[in-house]
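Given next, in structure tokens, is a single chain: the form predicted on its own.
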Amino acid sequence: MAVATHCPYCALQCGITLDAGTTPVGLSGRNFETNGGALCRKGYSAAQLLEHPERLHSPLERGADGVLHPVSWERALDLVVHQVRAVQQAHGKDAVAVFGSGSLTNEKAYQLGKFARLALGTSRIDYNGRFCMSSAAAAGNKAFGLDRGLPFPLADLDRAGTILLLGSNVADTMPPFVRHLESARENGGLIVSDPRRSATAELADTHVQPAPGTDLQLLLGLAHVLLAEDLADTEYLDARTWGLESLRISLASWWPERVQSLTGVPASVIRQTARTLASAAQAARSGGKPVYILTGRGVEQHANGTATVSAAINLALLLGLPGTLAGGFGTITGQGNGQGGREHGQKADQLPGYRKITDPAARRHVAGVWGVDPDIIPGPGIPAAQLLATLGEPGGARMLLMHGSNPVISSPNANRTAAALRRLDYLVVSDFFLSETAAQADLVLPVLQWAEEEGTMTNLEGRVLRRRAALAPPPGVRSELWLLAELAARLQAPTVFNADPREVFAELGRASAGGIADYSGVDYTSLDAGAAVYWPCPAGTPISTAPGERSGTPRLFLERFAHPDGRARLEPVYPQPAAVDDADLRPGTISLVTGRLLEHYQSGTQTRRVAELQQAAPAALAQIHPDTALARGISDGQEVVLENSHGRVEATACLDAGIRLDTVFLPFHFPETQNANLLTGDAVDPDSSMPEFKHAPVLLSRLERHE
């Protein structure tokens, strides 16, 4: 039987059709709005994971011999409860921590936050989305009073005349997205900023190549030109924003020649890019093609990521774009449920509905839905990087429950994370494969894969989608909703936990009601009937199931921004010196940037198990400019080593004149000695706690092997 659902990978959430009546399970692209029936290599091959021989089918307990052995679910549940009680009795409630994921369904993300705070009574919960969207979220909340990656339907880009794309290589990371750039390309208006000539930059009419870590200065230079040459939309700024004069003062010293000296981007290119954007925005206000500014992880995963996104938003506001039909600003969410995953309570400082956990009214509302006293809900916890770094240390968690994440590969300073996991008294990992993190666990719990579960996901444009089960799970595999409900009952939680995703979603709606991300008007019945629903969607919102119609709030800010006065904030930002370990300030260092490949996804737990993907990209390639390689005696295809004070990585040289001479690129999908995050440091953004993933000084040399 054919089942309409969505791809398990990125936040584009491409429509697919699964046919469980064939062997192997059939998978084809479905004519859904984000992908138009097209899929990338990852999506087309996703069904190969459903019957993979390495799939986990039984709980695994680490025995006295140090080996993981199959045990019953009864034994596994008893072990978790025993360990929770023992650790909390010895060290306090916060000694047990929970780590979630932007790949979990909305229902699981919600249930995980509720479980941590009520069944465990711990404040120590955060998730891997802290490593993905936190800087964009912090900047969006500051400027607009609300964070939704794209505050407009993705299809709006299909009419664009000009798009400035900063730090995103969608041609490799989410290839079906490229169809939404075609209008800008046909108009000669696709501008891509990236230190390397990526597959997306190859499509651009203008490729801007700033030095790694200087995106903020580039954006300040562009904004400076708009004000210096009277190109800003002053009518819009007067009517819809606050803070122009403070912003003007902060931008006064960022003339293009100064920016050129820091970024390497010619002053003439900076001026021309600003003028192009201003001219296109003016035309758009008169009925021409819209103009959009989009950011991705390349400019966000820095210790100044929030400031950089704020600078990009300032640029969009100066052009008069956000909240209009002349264009807009958006951030491209990465993980499959990266949007929904940050709305429902698995963040350290958050309750469902994108509410602040420190807000007394928010606590009262959510406590009322949960049927508990607000005072028993713990306060804010600590963000992901800090949570992981302090595991097993005094004051840190002693037991960790991990869901849908693989931080041994994906966390910054990965050596430190692996060591921290080893310090734990007890590690429980829920997964469907034995990831590098699961391999360190004391207990591994086998859970459902995407095609075996019901639920909802929220894609990069804020649209709530139905994930549908197409086949029964293998014997011995359990739903995480069931798992959390069983554990909560055994831990005598002060409220009921449901294992039915439909019931959990209904409860999520009640808990989110009145919040920024209000889902209370969304229901499975409407979604199953084909409704295109975007949050916020309060209860009572008319829902249309007619083809092509949109319900909820597909376009935010058309009348007002989400601040109480309805105005957006222009946020002056000031670049700070990069936080670099003194040991890495050595002659000969170059800048490491990391990113994804076409063939792989995130830590590679899934895609490295698909034969055709692994054969196409079996190992880490270090992309190096030929002149940089020549200066170090490196030839194409030769083994190289990259190292700094945090670690050492081995890779194969891939010479490419499209990358800057001062830059080397590594993918972050590979384990052990090829793990790019062995080289990333400890610095985090002061506002978002986003780690500095995209810029690390490294020494690059030939790998000398001695017999």
Ligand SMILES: Nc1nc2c(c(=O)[nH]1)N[C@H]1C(S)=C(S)[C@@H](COP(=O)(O)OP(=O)(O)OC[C@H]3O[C@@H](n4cnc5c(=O)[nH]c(N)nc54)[C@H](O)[C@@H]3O)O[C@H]1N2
The other form holds:
Amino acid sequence: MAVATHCPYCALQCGITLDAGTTPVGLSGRNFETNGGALCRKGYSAAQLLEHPERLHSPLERGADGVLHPVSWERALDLVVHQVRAVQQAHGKDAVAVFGSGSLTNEKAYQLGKFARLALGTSRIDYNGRFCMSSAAAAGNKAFGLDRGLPFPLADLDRAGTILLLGSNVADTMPPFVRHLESARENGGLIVSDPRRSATAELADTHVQPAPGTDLQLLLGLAHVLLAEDLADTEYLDARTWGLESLRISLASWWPERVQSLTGVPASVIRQTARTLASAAQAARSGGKPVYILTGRGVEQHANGTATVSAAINLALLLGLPGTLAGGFGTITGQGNGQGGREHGQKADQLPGYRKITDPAARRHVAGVWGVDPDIIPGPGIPAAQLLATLGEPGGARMLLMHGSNPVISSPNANRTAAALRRLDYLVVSDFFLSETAAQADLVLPVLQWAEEEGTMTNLEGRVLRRRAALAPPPGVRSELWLLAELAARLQAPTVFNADPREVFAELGRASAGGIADYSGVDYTSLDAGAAVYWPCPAGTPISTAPGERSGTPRLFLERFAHPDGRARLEPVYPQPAAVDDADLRPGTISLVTGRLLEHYQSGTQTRRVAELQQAAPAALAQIHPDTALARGISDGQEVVLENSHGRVEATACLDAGIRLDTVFLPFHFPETQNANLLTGDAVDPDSSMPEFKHAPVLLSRLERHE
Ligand SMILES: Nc1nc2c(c(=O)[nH]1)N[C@H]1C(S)=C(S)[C@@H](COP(=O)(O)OP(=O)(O)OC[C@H]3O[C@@H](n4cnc5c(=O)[nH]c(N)nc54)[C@H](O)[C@@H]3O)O[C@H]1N2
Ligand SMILES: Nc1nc2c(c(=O)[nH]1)N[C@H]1C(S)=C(S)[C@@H](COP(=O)(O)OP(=O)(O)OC[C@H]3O[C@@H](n4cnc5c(=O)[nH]c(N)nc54)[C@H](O)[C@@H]3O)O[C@H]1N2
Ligand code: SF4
Ligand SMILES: [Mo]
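Other form of same protein, the form predicted in complex with this ligand, not the form predicted on its own:
Everything in the complex follows now, all chains and molecules, and the chain you saw is the first one.
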């Protein structure tokens, strides 16, 4: 029987039809608003992982021989409970930590947060979205009082005349997204900022190539020109924002020639771009084509990531765009449930509904839904990079439960993470494959994949979608909701944990009611009947199931921003000098930028197991400018070494004149000696705790083999 569901991978959540009646399971693109029926190679091949021979079918316990052996679920659950008790008795509640994921359904993300706080009584929970959306979230919260990646339906871009896309390579990371850039392209208005000529930059009418980590200065320069040339929308600024005067002061010294010297983007291009944006915005206000500013990880995954997104939002506000039909600002969420995953309590400082864990009223409300005393809910924990770095150290956690991340590959300074995981007393990893992190675990728990479970995901537009089961659970494999419910009961949690996704969603709705991300008006029945629902959607909101109609809040901020006074905040930002280890200030150092290839997803646990994807991109290629290579005696296809004070990576040179001379690019999908995160450091953004993934000083040389 054909089942309508969505792709397991990224936040575009393309529509998919699964047919379990065929062998192998049939998978095809389904006409859905974000993808128009198209899928990328990852989506098309996703069903191959359902019946993959390396799929885990039994819990695995590390024996005295150091090897992982199959054990029964009974034993596995007992082991977890025994270890939790032993570790917490010896070292306190916070000695057990939980790490979640933007891949989890809303139901699992919610349940994991509740499990950490109530069943374990620990404050130590955070998730891999910290590595993904945190800078955009921090800046969105400051400016608008609310963080929803796109505060408008993606289809709104289909009318755009101008799009400024900063640090996003959707042509590789979300190929069907490109259709939503077509209108701007036809208008000659697609402007892309990327230090390399990415597949997306290739599509642009204007490609600016700032030095890695300098988009902040570029954006300050653009905003400076708007104010210096009187091009800002003062009527909008007066009516809908606060802070113009302090913003003006902060921008005074960012004249284009100074910005050129820091970014490498010519002053003339900065002036021209600012004027183009201003005239397009002015035209849009009088009924012309809308103007959008969008950010991706390229500008967010820096120690100045939050400041950079704030600068991009300031630019959009100066142009009078957010909260109008003349355009807007948005950030392109990454993981499948990167949006919902950041709303329901996986974050160290958060309770469901995007509530603050430090807010007494929020604690009372959520405790009421959970049927517990608010005082037993722990306070805020610590962010992901810090949580990982301190494992096994005094004050750090000694036991870790991992759900949906593979930090041996994907966390910054991977050598440090691997050492931290080794210091743990006990590591439990839930996954469907033996990821590099699972391979280090004391206990591995096999869980269901997307096509075997029911649930909801919230896509990059804030639209709540149904993930549907097309296949029965394989033998030996359990759902994570079942797992958490069983463990909670055995740990004598002070409240009930339901294992039925529909029930959990209804509870999540109640817990989120009155919060920023209010889901209380959403239910499975209306989603199943085809309703397009965007949060916030408080209980009682009329829901339409008519095709083409939208319910909830498809467009945020049209009347007011989410701050109590309804106004957006202009946030003055002052660039801070980059923190670089002295050891890395050597002559000949260039900037390592990391990111994604079309064929692979994240740490590669899934896509490196799909033969056609693995064959298409089997190993790490280092993208290097031919002149940079020539100066180091490197030719195309040769083995190279990249090194710095954190580690050393081997890769194959791929010469490409589209990348800056001072920059080298590596994908982060590969393990062992090809793991790009061996080179990323410990710096994090002061507001969001986002690691500096996109900028690391490295020395590049030819690999000399001494056999
Ligand atoms: N194929 C594939 N698709 C994916 C994923 C995947 O792993 N593989 N992951 C999903 C997830 S979780 C995410 S978060 C998204 C990420 O999607 P994107 O943000 O599009 O992906 P990245 O490749 O991380 O970075 C985008 C671009 O930023 C550029 N960049 C690096 N440093 C800078 C800089 O300082 N300034 C500017 N302007 N640009 C810079 C890089 O050269 C790169 O082309 O993709 C989602 N889709
Ligand atoms: N150098 C560098 N590093 C980066 C980035 C970068 O651009 N450069 N990007 C960062 C970003 S944006 C992200 S999002 C992270 C992502 O990196 P990770 O957090 O490692 O994410 P995945 O590779 O998706 O890992 C998910 C793991 O969970 C499993 N999994 C998937 N779904 C489920 C589920 O429902 N339940 C359970 N229990 N397991 C599941 C998968 O099999 C896989 O092993 O990487 C970050 N790291
Ligand atoms: S673009 Fe994203 S959601 Fe769509 S098929 Fe590819 S991985 Fe799946
Ligand atoms: Mo991400």
